[in-house]
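First comes one chain, alone, set out as structure tokens in the form predicted alone.
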Amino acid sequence: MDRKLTYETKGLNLVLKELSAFFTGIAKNNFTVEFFTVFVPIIILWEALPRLGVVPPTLVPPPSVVAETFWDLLVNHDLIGHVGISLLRFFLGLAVAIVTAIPIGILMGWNMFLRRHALPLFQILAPIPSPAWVPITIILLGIGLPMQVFLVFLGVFYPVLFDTYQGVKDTDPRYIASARVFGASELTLIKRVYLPNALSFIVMGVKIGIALGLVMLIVSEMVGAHSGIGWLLVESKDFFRIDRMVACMLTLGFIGWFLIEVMKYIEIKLALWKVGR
């Protein structure tokens, strides 16, 4: 029992240590003096212009009004519930895209035969704007969770796929030759050489995919949902509540920023040798 408690205590301490390092890194990298010298004047100007009548307050609500509206959404309109539903849809699409795009990208970068047969197909499909898939997706999958997950998947899939492929393809031949000298099998090469070399490319692809996936999440919720941040945006537009629209937009911006910060931290922990290059 004592040993079990010791393991649990060590695990909890490790989690707290990582969380502390994560949030300390965010504060150190983002909340700098230079940031506040830009951010504070913008907020003051944003507050002053509508108050002084330079711009119409109904069209450009000041930050104080947006903050009040955000609190109202939080308390009276279940903003947390809508955010949770949106994040569920987003993470399902993100997970499906990652678990399919990374293996396909690795295989295309590793095997010339697969590259020649699969790459042209993806190069033809990738330039199709993701929102263009919305009508046919609604016809095939209906309006609901499968449609929303699929559209998020489309937004994330191609950046992760092509960045993974490029990272594997650009692996230094000297590393491959050295591993083969020591008798490494092709599976070992993939696990020990190709994948570590492509790791920073994969993280970059996921960062881009997060941004595009959020775009597709909002598109899917605008056309086929009765909950979520995208639905709140459409509802706010219908009632001409620009303050609510701005509050929802800032919420989305914070979510995207936070997820990218998480990916930066993951890159630091998993690819330390590439930091600073």
Partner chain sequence: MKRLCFSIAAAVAATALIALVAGVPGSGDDGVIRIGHTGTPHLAPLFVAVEQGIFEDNGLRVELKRFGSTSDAGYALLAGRVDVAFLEPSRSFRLLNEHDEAGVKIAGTVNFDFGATLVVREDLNIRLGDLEGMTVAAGSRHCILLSQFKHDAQRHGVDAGKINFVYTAFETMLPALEAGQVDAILTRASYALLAQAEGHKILYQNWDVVPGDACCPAYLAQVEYFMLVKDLEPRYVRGMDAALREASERPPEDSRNAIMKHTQFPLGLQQGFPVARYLVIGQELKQELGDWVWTGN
Contents of the next structure:
Amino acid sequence: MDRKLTYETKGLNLVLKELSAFFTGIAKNNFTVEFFTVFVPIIILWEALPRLGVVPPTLVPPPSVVAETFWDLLVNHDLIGHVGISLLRFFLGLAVAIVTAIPIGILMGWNMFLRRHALPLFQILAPIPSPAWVPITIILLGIGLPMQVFLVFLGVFYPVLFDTYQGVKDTDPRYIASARVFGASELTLIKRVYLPNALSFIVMGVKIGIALGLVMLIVSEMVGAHSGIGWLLVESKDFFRIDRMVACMLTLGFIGWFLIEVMKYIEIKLALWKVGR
Amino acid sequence: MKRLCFSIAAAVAATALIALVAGVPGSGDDGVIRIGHTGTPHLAPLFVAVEQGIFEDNGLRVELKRFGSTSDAGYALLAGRVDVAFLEPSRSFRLLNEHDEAGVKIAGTVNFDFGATLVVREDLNIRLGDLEGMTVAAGSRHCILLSQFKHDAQRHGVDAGKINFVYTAFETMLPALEAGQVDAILTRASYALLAQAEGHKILYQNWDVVPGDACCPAYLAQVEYFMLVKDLEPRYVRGMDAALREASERPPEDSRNAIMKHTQFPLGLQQGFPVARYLVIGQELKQELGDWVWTGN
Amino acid sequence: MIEARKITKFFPVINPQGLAEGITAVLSVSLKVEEGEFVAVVGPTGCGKSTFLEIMAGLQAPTEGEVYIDGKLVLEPLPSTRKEIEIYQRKYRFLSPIANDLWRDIPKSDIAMIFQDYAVFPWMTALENVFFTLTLRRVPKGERSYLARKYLNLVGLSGAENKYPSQLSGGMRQRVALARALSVEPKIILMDEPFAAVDALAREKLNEDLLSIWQSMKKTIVFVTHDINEALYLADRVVVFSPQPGTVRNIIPVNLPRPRKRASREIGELRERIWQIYQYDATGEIIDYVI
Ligand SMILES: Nc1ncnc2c1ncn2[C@@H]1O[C@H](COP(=O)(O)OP(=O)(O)OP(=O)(O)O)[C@@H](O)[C@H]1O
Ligand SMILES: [Mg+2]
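Can I have the other form now, the form predicted in complex with the partner chain, not the form predicted alone?
In what comes next, the whole complex appears, and the chain from above leads the way.
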């Protein structure tokens, strides 16, 4: 990593540089020859089998049809709008979960007194599978943005909370002691020792949270929304549009994959010190 | 690069192989007709025919498969996992529109008397006169049910102009009532029957409505379910037709008992309602539906 | 000046059979270290050297006894009676007794510690590690960079400022720890086997550097080591700990002028003497002469 360069580039240049590094990183890590040796045959099989009538094409739309449908959704059915509203719900839930789970996790990891009070509660609540919350959420929050955001929040909250807690709790006592001899306050300890130490745990928690949050987003849109990609999915099912269902699924897969790639990039940026270990 | 070419070649070879293997005709069907349904009281003829052995009398062996929703039953029909499925008209049209090459045909209808019915939410303890100022869902502004209700309300001295009507499809009325978005729904009798089972109360009912208006033809409005078939031998289709018609002639009490047996729908709630009947597709309906109708070849 | 009075440390532990028992790591150790003195502590492994050092640094509370630094009590001893325990628990219900302050950094410029294994922060570069302590000491922002580089130069780390500890060798990491300790300009430096994980050659170099820093800056140093040679080469006095429970077995003054020669006859004799104390403690046999 060329640190000097990152220190010196600023503003738009920096943004452009980071973006290009991000995308070249994605390309390099994912689109390898090894990947294509697996991917291309799958596509060929998927295209050929329905076309030859081995599997019924009405039930298994080949990729060319899905691509066409995707384009149709994009141009005629406001796919961008649905993805946009879904992402809005998702990011609201994600943001609320992150800004609550990380501080709570840190406090529980840092302080025995707070841990004894709060941890058992979360440990009792966490095993409830998030989709089980759907009925009561609809009763309490009705149908709409608060309910969808809350359900996404539920999916993200616990993994982030417990990973943060674990990362803070497992901080090597030597690091804590070596900061304390120099007179570090507890606040400084949290900011400069616990948090950096827990960082990779937190990122891992957020990654799991993103996956679970997407699940909850789709669940919430399936039962209580009139827009969004999850709604489009059930609506497509209702209209016997299997090609649209597949297009929605692939869109969702792409969103999840992209968000995880972003998290990986953030992790490398934040935990530069782990690179090369 | 070499590896990529190799893997592509392998995929092509695999495709050919699978196509060959799949080309071998599978074992023939075992003569059992698999019927997809959703277990609603509106499929009374089906249950009666099973209960009273009418299918056997017509030389048919059937197997009922219950699905969570009619669209699931539709997919099962498309995928060939059932031979017959009962879908409501709106869903049937969607399916036939999207999969016109799949060979799905309409072979019969199940009808339920129309009947204008007003159902109020279970937590409201009101009379007709208290409806003024409340929110009531109706099918459409020009719905025949609505004009009938307004007419009858006038006679009871209720000013229907003071009622707050919202317009929505029949399918979405019950969820809206459950969610508390509306206080009452003005719906057809078949939906009222289901709403009553959820604990809601019927405040008004008029069986003298003649269905049909500009947007919804009379012969279609009465249809509760279509019987869809796919790749079913003509003799079986004719057998189904005969059996279900015969079942519709049995006394209503038999139907109610069969319904209770198959759907756990309480007997008490069925009292006061007619039962659903199977009908062959009439001439007008045949014209309306065109080549979606099963013709036997 | 450091004054440790009858320090005892007892660890309650659960043995593999699931029964509660305890380890007395340090038993009634008293030690006085004068200003500007270089004291080495040697002893067999597990005898409680690190524990003793951490008690002096205020990182562990002693079971009994007190440590005074310049007449100031470092930590109160742990409670012993039930009533005392209750009061103690209530008092430290929220914050542990070894925590400093909740919000404010309280620089203890009189004391610094270097740990047995590298306790420099792996998420900070060498420079940032020194920045960290400078910030705690409330050095104005403008001076930090200059000072940090100064201390890194002092320990011979110029050129490696922007490297992360994982990119440094073990010896260099320990130098970062040393720079970090020096940067707070402490009067006392407690060192716990700082050079144990470094090869012999590098260790000699580090010893030289440490001595010159000590001589030029006149710090008080308590230096724990396994290596009797290293102790004799560096220290004014060598404190020999007995095997567990650690007590002061003997205090051997090294009245040799500096610079010393590692291979000199006097050091050889002293080493022989400490070695025999070890031997006696381990086997009970008196080898040559009575101590
Ligand atoms: N937190 C603790 N709980 C229980 N026992 C402990 C604890 N810390 C240390 N001990 C025990 O106290 C004894 C002394 O430990 P200490 O680390 O002080 O030894 P040491 O002299 O520094 O050894 P070494 O030379 O190997 O570093 C050991 O037997 C150790 O097992
Ligand atoms: Mg030790």
